[in-house]
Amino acid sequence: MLRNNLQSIIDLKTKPPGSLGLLEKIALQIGLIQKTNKPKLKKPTIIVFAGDHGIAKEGVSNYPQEVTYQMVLNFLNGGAAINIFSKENRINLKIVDAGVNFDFKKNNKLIISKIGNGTNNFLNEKAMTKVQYELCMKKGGDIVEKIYNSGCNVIGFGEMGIGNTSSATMIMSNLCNIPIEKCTGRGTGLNKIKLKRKIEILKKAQAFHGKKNDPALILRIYGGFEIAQMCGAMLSAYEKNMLILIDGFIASSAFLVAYKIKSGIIGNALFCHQSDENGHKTLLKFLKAEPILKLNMRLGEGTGCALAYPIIKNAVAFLNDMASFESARVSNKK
């Protein structure tokens, strides 16, 4: 009923059916999520969790693992992308240490969720223990539940972690069933040779632990401690039925393990751009997700997120303050 009530409304707009396109589709999900058809966006907020990678030691990335604490340091100043566009479009950012190797200074910008400093190779051994995978589902849920409290009822996911595009991509090859090959990635920009090697190293991976489904065991093996933290954040914005805001390839894998532990999710999610890492169009797809913006990213940070956040503002403003035929008087058509 309320999604027939929802559409007639939008359908009834001064414009042709279906003429503002995605717009139409984001404003109908976000009063079916809500329940009403006057939708209210508050306190928007975007999280970045950051954490190291054991698998950063072979060499998969083009930056050394000290880059991950120097950019939550230049988050924590002010002077990295997210920054830039969260300001601008006037949306609250949380930076978490969700595993970091760096001990930071007190830092009233800086959530401290630390669960051990980087996890451990997934190349040989699991990347972490099931106590520490419990934590970060804990962690993650308890921030969430924090800002939920707050007034927030939009939140968007991005992070932060030298290395974590061969976790992604092993926790899709995984539980999409596709070949390792299809889910890789330059992610920092590597080379032809580069990335040969990369997927080398995570083929033997694969062939070390075997091919899983279940997707607890998965981010056990493969995750990082911020990808594990996000999951479980993610969770419990499902819970407190907020509006969740995807972001690129790491912030989709976190998602994709939540949806396989709650489908439901899925009706909550606005995938806030396609990015330019290899195995994310196909992800997308196999989630069956539109992305709001394809800009050609690949950086991370939540910064997709707060890109969209300015066109889902205007698709709950044009449900919400757009004449109807009948308020404005326009003949509609015969």
Given for the second form:
There are 2 protein chains.
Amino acid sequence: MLRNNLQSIIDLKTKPPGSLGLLEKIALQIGLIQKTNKPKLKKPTIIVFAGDHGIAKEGVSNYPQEVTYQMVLNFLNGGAAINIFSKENRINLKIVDAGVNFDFKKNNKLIISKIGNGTNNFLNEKAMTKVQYELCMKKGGDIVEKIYNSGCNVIGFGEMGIGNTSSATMIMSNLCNIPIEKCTGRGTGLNKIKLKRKIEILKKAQAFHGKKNDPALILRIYGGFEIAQMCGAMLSAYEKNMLILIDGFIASSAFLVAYKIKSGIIGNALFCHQSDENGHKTLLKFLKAEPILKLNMRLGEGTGCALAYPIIKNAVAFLNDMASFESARVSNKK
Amino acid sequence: MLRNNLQSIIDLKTKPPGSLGLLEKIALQIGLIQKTNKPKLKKPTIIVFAGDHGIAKEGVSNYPQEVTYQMVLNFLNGGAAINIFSKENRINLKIVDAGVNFDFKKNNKLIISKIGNGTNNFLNEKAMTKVQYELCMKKGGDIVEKIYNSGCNVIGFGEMGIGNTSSATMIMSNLCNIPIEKCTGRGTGLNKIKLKRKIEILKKAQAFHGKKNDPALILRIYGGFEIAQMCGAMLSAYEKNMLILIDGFIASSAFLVAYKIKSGIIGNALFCHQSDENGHKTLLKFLKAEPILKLNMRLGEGTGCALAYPIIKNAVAFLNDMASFESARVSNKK
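Could I see the form predicted together with another copy of the chain next, after the form predicted on its own?
Everything in the complex follows now, all chains and molecules, and the chain you saw is the first one.
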């Protein structure tokens, strides 16, 4: 049986059993996904989905909406954190306009997958139509398919969208059945008063739409074109049996929807970091996920994936390349 | 003032202030060490010091003493975890025979810095003589000096030595004034009965030598040629204003002695991970250190340094290369 075989290979490496901690679990998981004791990570890629949110006009963020498109331009120019970390860790980076409120000039670094110029304000209507939702799921999947066909088998997801911690909060609150106060946080850095206001607005929205159970409907109501495309992309990556790297709070909310649609996806997922955003710790607990990094970050963009990637790579490398007690002629336990 | 200047550069990068968490602190610290807002990490190097311990014959480890020399051979052949991680993360690796109970054949990958074929058994005598202690401090320093002269400015320390969690426990217990039970742990994986026995032996040794305060004397009594050479090496790295990477429990015990001798060294140190070994969390707390990684590892060899290094490198990269709100024309907070 592959699991026992992998575990025994890991245990017989020249180290006390279990002494590589989480790296041993990661190596085992990747071996199981790829169904081999010699797994390989090929063409690691991070996709950053960007989109605007109708709810942003309610003042739920510290930053104005135009920051979404300005940050996309920053990604295209190589100046954002995710650019730096992807480059340092040799990860391919793709930027997707999933629905930013801006018309970008043609740029071959930008994947156009636009659904509209931002979602509706979910305070008093559904963030997106059924057609828009379905387009998101399909287009997200298509992007992954193309990347997969180029030879990639490990893919991370990040996002940019002013207001999107509000969407993520609503998705989490509904799907985990946890009150809004415990799901939401300061996002880009709200003060206490603004946070209180954000909670009030989100509660109003919840009262308006009522409690829901259907993951697809919840995603439609509280939206985020970037969140929905991420969700479609994750499901497509799972279908292709890729290793899926999950970033922070918003990416995890997209994953939560994907998980509610196809629970098996969790076997292909690595949770790259625990964000400082209030709800993320609780969400990871709900998913029984063990995050790789805890660096008190709260930036998004896939930065957690990029920073965790070297550790994942090292886990695969030890499984492939470390000597065993026998091959190195090291005495095992007394 | 450099600190304010660095902080303001970090705050004006295109991200919410503080959102890169620990990476922001690391970038600030390295800028302060190198006295520049454009720090550089040059020729990263990890030195693994190996040595044998008289106390090993009391059965304080799960593994026989010959594993020390066998693992050194494994290091030289490239088969150990630290080989894999150093290679993956492009870190130079040096192996030092600080006092292993074995006569190695000439090998240009091995630095001979041998003080003897293992220390005395500290159960009933001092682990090393005053002359041996002084030799350790000097030889450890000389090794770092040579590496520094080759252009390296960031150096990590790891170790190998069957029995050396016992030495580290005694050093910590004496210098932190914390009872042995709270400092010691299962090392390579002792069961409950063996752990109880280890604690009894270490208590006996403490009763024999009496409580001490002098860090140099404590290091002499409880020894470890590899621990003492690491301590000398760290002090030398501090003198040269290098960035110092601290690994797990044993490396931290060497650092503790260095810190008690020259407290300023802590400004140059990064604590790469929190080991699963029982005493390490408490020791890091004592040092008010914030570990970069928490991966439930307990292997030593400098593996924590090697795995944390990419994160440190990414921290320096964001400080140097990320765009500012102004340069990227991104709107700052409302």
